[in-house]
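The chain that follows stands alone, in the form predicted alone, written as structure tokens.
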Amino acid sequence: MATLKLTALEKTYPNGHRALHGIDLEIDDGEMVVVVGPSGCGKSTLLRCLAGLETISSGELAIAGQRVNELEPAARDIAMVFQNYALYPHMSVADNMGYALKNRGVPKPERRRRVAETASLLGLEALLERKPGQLSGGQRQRVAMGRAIVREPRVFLFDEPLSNLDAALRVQMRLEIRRLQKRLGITSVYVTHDQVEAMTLADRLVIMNGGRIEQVGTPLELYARPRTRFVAGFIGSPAMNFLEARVKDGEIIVGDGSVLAPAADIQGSIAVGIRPEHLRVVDAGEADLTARVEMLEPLGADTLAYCRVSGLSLPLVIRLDGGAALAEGQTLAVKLPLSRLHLFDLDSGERLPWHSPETSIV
């Protein structure tokens, strides 16, 4: 087990493309850090730099206090679990799991012991003599994890390992990965584009955008206190609503003129953010806005209502109880609780330092 420290880490490819811009990050011993962001944000490049599969252009990577920039992948004592499993099709499960140990010259009895222990941990005992082609996707992923675990590395790296699995199996496997990581206590970096997966697995989340880190924090911190509009829109499902607004005479005004709250220290045009689950349907006399339902998406326990608000270009999404009696074309009276509002600068996307008149409940 080990700590990871990235200091001003940069990656520039020969064609001049700068994939990573001065990454600073410290990962504690035994911590599970999930790196998440849209395609092309640099998360996979970052993981490959950690593994030694990409050279670091500048900056420093330290594992357990030792600079490893120049070390080959095999010398970093890191195990990687890939998206495509990368199993040898002609080898049995047992041989796949023990292959790295064999290459290291680990005696056969010790190899067998470690493979057997890991197989028991992962529920693979009955599959040790099978070939990868005889296994399901979930079983192959367990074998790939077993191959990493049996090495007893200092660090685990996961490169979108569940993206090839169906939805139900992904849920099951991410719970298993979290359980195993906690039990083994191995420092882990997990890359995914799936923010639900990220929220489920992470001790801390790293949100990346354009080769830079936007924000680092616990899942709850990033959900409740996003530092930028990008983070606010990326974390949460469905995504946060953003309402065009302006501050006039010290008041926040949205849509065709609805006044939400005083904002004495803010001027000009802003974006008001609120999550679908925080909007409330109320009696007409309590409403901040009226919204016309354009489409309903029943999800069982919940229903998502996609609404149009006069004066706003973007639809307003409201998460409601699945048993709510709604119809398309219906007009709803909507309340925006002030303690749930997030204000963002339109140009920079930065969160504005605004304190709600209501007591915050986030």
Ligand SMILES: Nc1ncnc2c1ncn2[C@@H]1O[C@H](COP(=O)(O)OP(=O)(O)OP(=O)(O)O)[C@@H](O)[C@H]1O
Contents of the next structure:
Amino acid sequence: MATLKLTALEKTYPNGHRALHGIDLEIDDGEMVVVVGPSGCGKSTLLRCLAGLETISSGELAIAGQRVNELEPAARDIAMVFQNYALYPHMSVADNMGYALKNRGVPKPERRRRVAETASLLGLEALLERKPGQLSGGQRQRVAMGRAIVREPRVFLFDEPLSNLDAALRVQMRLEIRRLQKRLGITSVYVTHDQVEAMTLADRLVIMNGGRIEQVGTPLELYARPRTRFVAGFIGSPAMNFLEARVKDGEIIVGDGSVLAPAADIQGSIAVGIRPEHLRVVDAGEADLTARVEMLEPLGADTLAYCRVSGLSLPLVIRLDGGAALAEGQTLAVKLPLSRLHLFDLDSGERLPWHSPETSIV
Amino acid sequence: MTTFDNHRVTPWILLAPQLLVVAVFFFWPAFQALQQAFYVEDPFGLGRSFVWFDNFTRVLASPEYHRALGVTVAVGVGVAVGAMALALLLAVLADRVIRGARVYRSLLIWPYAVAPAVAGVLWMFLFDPGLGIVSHLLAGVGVRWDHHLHGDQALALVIIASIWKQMSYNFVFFLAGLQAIPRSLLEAAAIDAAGPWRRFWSITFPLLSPTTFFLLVMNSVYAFFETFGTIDATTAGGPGGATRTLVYKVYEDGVIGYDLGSSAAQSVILMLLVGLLTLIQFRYVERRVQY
Ligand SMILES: Nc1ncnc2c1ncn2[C@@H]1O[C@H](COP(=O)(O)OP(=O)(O)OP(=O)(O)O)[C@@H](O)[C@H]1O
Ligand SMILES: [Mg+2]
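Got the form predicted alone; any chance of the form predicted in complex with this ligand too?
Now the full complex is given, and it begins with the chain already shown.
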């Protein structure tokens, strides 16, 4: 159990590719931090630098206040769960779990006891004598977890541990990982590109893009106040809608001319963000926009309506109640609640400071 | 199209060249040897008499045959262990090389392309008591090298030359085997506090075991049979039979000594031996290491 501190951490691969551009991050003792971002943004690289599998090019990594840049993976006292599990195929489940203890010179009786304890925690008692090749994907995943837990390391690292499982099992294992992490209270860094997984597991979320951290915060903070358009589009499912708009004479004008709201201190072209679940269908009189339904996606509890709005290039996605009577081709009168709008600079993608006339709910 | 309709004849036609080669170069000589093994022939090839198992009992009782068996086992174990250990070491080192890996690997594979006799002559010159560089260097550290006089030195020379020749073959297989081991396993082991030495013995080596076993069989067969060219070129079985392997003895007794009956009986015993080795290999391949 330990804190983790990353200061201006950089990684340049031998081929000259700069995968991490100065990462600053502090992780508290016992905290679960989830790193999320699109493919190739450097999540695995970051994790491998923490583990000591890649050398850190510059900057500092400290575990429990002590610099560990130069330490071998074994000396950092971390455990890692790999995406492909990396179980030793020629060893039984018990040997897989006991391997690290054996290498650290833990005597056999204690090793056996600790493996048995961990196995019962994960429901693996019946599988201890099997080889990894004789296990299902979910069971292998559990063994990989067990191998990490049994050591009682200072830090857990997870690299997309659930991405090889089917959807139902993924939900189940997600809950289980959360439960175990809380119970053991071990500082954890969890990498995923699944934003639902990220939202549900994280104490704090780190959004990465192109080798940089875009934003750090609790899942709800990021949902409510994304600092950039990238974060806004990345967090939340279905993704936030972005409407091209311009500010003229202190007013925000969307699409083919609807005036949305006053905006005193902003100039030029902007993007207006609004989440599908925050759009409201209203009577024609109160509407800000009219949208034509092009496609419906009934999900049971909700229905997603993909709509076309004249003057806007992107379709507008609206999340509606599953029971609503809708048909493709229908027109909807849509209202954009001002307190739910996010304004972003069109070029830099930065969030623009703006206080909506309505009081913010968050 | 009609010619291809007769599916009963076509396969035989397609197989014919292969079958012909096997029949002419394997079955026919094998049959000849088997037949010959039961006869004693007079030295002029004018007449022969059927002697039942006399040739076999004579061969198996002969102390020279026992000695040749001993030499064969020594060469077999020496070459198999030496060639595999060295090849594994080189493969492990080559696996780590990143820059210029291809050049390095190609160079290591070259010896395999050298004919056994050429390899033999090469090593004979290197170790030549009068001219050889190696024997000169050995003299510098006080070793008097003359494989024409000392049986154990001759045996060592044959083993060294054969190892050098076989190493490339093993190297290719070991390197392929090493590269098939997922990197993440070794990374997981590194995180699990296993040092490089422990990682090699507890992860890499067990995962290479199918390759190792396959090579063990191939190397034994090589050491038994294909060292003939090397032996003939370097020591010709000498001095005093110190490097006379079973195969070399078949050749000496048959081609030089013209004792065809005994030579044939030895061939038959050798064939049985190969059969046994092949059987072990097949049994093994069927139930590979389970994981
Ligand atoms: N060994 C390497 N040498 C050079 N470049 C590399 C190496 N490993 C990764 N990269 C590059 O570094 C960048 C980040 O890779 P990384 O594996 O960290 O991405 P990731 O965020 O984990 O992606 P994914 O979600 O697809 O796993 C990528 O552009 C990748 O091509
Ligand atoms: Mg990755």
